[in-house]
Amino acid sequence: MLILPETPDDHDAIFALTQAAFKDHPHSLQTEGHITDALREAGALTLSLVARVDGRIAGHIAFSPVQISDGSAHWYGLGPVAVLPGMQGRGIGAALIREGLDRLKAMGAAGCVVMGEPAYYTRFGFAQMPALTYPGVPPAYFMAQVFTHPAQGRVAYHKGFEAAA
């Protein structure tokens, strides 16, 4: 498996795999491959990985800046994540969160927020922190990860989310 950066030829497999790995989730409006594309459009994607097996993308992880009330800065939200249906399970998708972690580490973000599954994003060095809050999500499913600067406050994330199918 190699991780890259995306490459503008990659868009349109990163949107299919994406809407793959939504179509059956529970939580999902179907609206995640519309998300990376609005970030990207917007020029908010500040990280955005690739996973290639045998040349082909099986995996994308996103990362976008998130604003905090109190005004802190350099700091990024994780997702979406996905990793095609039929390579599930085989550690991809980790792969791409750690070396997602590691590159915005390296590029001096203060810290990185998730909404997901606390099993498994608290994996990772995630955890839920009462000082960051997230509206409308129960608080154990919003979770933080500090690397330089502790921030505090209501956090929102880039209004690429609000993509719709």
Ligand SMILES: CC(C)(COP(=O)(O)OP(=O)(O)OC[C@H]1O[C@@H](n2cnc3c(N)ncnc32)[C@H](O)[C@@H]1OP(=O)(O)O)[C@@H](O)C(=O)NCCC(=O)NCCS
Given for the second form:
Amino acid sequence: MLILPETPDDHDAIFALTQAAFKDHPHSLQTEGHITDALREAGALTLSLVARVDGRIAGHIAFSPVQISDGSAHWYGLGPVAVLPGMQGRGIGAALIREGLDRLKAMGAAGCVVMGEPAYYTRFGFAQMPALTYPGVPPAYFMAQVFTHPAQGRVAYHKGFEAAA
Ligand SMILES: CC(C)(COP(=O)(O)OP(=O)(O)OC[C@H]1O[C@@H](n2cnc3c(N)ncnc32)[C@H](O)[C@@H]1OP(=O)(O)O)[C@@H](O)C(=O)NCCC(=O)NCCS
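Please could you give me the other form, the form predicted in complex with the ligand, since above is the form predicted alone?
Following is the full complex, with the preceding chain placed first.
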């Protein structure tokens, strides 16, 4: 498996695999592929990595800037992250998350938030952080990890996350 930054040739494959991965997800509005496109269009796709297996794109992860009400800078949100349905459960998602977090740290990020299953994301250093809140989501499902500078307040994702299907 190779994990590499996306190139323009990857955009269509990223969209297709993201839509396929979230097709049966219970909390998905099937907008995730559109979110990645909207972030890219807005120049807010801070980091976009693809996982290639045998030359084929099997997974993708996006990171984008988040705003925190205390004005903290250089915080990012993880997501969407997606692996082709037939390729899930083989460590591709984990490899994308680990590589993404490493690259984010190397870029000087202060911290990262994620919304999702605690059982999965706590493996990668995320934990519920009462100082950081995200209205409308049960607190256990909104997690964060500090790289350099703690932050406090309400978190808002980039408006690309409002992209419609
Ligand atoms: C979530 C996703 C990116 C993980 O990628 P993956 O390559 O399948 O995951 P990995 O192989 O790295 O990890 C598999 C492990 O994570 C667990 N896991 C995967 N998704 C999980 C979830 N949503 N909740 C809890 N555990 C999960 C698996 O049970 C497995 O556990 P094990 O190691 O104890 O067997 C992928 O399954 C996917 O695209 N799912 C659909 C889209 C999605 O839910 N994206 C994330 C939204 S927050």
